[in-house]
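Only one chain is shown below, in structure tokens, and it's the form predicted alone.
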Amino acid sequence: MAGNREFFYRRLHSLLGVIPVGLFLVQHLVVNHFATRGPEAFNRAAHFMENLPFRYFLEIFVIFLPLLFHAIYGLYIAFTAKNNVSRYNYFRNWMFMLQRLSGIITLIFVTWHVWETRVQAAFGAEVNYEMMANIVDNPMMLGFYVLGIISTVFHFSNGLWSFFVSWGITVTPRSQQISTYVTMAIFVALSIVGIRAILAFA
């Protein structure tokens, strides 16, 4: 019986984490970069986001609490897990290792994100270009948020190599070595993608 629910929560971590978690980090970063088209573009972009319809529902049901869903059960494992890295020097244990470590610091960057963000706007803040230009003014949040976004893409892109496997969609080894250039190449692109819209703002 504990083994059943063991399964269907590592299951439901791994599916949350692309559905509907990293699509929102992929349309999130997208919106982010019409920074790099000015001030204007990057207010409209917002502007739209915040005036979606059943916005609220929206952001509880299908954002935050699976976000939280994933965040504290990703701990468990990543306090749980054993990783070989010392015993054996194969690159997926190193991946396996990477994997927890970004996603620790990447719950760090997103609740801090959120309360500069979110949690301002709920007190009367404006989410704006000017608001983030503000907060990457100065250079040490500048690199919190330059690691915080590769750890991010690294995390969502490094899980799904493991998502495809966990759900029986690269099983043989060839597909699993398509997939590991398949992630990696998303990784490059998210990164570029989130790091030219940080760097627009400041």
Ligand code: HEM
Second form
Amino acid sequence: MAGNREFFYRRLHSLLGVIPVGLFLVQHLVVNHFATRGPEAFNRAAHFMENLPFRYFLEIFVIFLPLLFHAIYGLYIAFTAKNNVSRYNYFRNWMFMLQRLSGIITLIFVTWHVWETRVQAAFGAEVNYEMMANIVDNPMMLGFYVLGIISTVFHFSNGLWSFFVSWGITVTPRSQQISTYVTMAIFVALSIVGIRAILAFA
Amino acid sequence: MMSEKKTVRFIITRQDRPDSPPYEEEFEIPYRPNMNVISALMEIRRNPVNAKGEKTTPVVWEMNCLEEVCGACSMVINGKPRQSCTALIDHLEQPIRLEPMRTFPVVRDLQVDRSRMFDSLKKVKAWIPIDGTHDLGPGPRMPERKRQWAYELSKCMTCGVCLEACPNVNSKSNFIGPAPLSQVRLFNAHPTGAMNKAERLEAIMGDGGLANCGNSQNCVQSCPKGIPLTTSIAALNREVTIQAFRNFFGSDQV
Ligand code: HEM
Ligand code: SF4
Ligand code: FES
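Right, and the form predicted in complex with the named molecule of this protein, after the form predicted alone?
Now the full complex is given, and it begins with the chain already shown.
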């Protein structure tokens, strides 16, 4: 089938957003939440993750490549839309626009965040409680992190909503409505987890 | 007697040729009770004088049924795409702004070329092939409840309003748009049409097809016929997921 590539890429983009990138995001937020129990608890959790077997394999194939594909294709999708919320002031149209906007903010945030932590680690820095505490010591950086976390969590939660539509799981308007409530509850819950964690470093 | 007569004010986006720049022209025409946008446009055509009192060319638009079943008279009225034949002046805020649906190529003034929609219907085989070399006899029967359900989907008049409202249908994308997708669901639901189900699904799995939907759901809010477009799209998403498994892992290919 010659003309099927776009269908495949779209479905791959949708799948990767949840598995593995979305699952990694949830895991990452949960590990960070150990910071609310003090530096030792956080460092222990972070070291456990660092010492997982096949760490580099997991990082490359579970995080980096899927995220890279999702982000690049996501940018392409975001820039082929012609947003029209001023003319069509409807809830889902706003969510459509915010999904694209939050994707772009998330990309900027994640790139910066990876540079500051994982790339520095590759250059020999140690990723621990102290490193994060130093970063968010600067109120500007703390604000940037809070925005980045909320944007990422929104993008994931609202993305789950559209994932369920893209795969034909929620078909009826009623199921889509309930799905809105559930995914927005996930947004609130994960935001609390994420913000509590970052504030624990501040 | 009151000397001042009630009038209706229009700001119309006009365009002389497909490739010439658009411009706005104002009109002020005498009010008549129960006027709609089409009867106002007819008044302008009868006496093509703009609000400044200058003689101008009559405004071009399309119409046919005058009862909201053909879709030809669609245009953007006060910011929203809809049919001008059912747009009553008494219900509109003035000045009334008329613009063409720019998602489609503008032919002249308010007249656009909706050919892409008819091409899409051909692409997705939005018909039921029953012609043969001999009489095939009566087709399978359709349950009455299903017929009533399908009737709702069959109300589509290819007006283009849903494409105009969709943020993913634009000059940067080749997305086929909601209307032809919903037609796939309609024809696949028909007992005879179902014989070509896989062909239609594969057509919308091609480039510019179903997967380009980004769920803004403007279409279902805008469709004048109340067609459940987003339900159709989600239902088709399920169908093509199954079809993709069949195609890849191999099963009966029809
Ligand atoms: C933490 C990182 C990310 C996660 C967890 C994530 C997750 C998701 C999920 C679950 C979806 C829904 C898929 C669907 O509609 O079926 C989605 C959609 C989308 N993502 Fe991401 N994403 C991430 C990063 C990004 C980035 C960096 C961009 C770049 C701009 C981006 C752009 C998009 C776009 C445009 C969509 C909408 C696709 C559509 O509706 O057709 N995402 N994302
Ligand atoms: S689905 Fe509705 S809005 Fe779209 S073309 Fe058909 S009648 Fe018009
Ligand atoms: S003239 Fe047919 S819909 Fe208006």
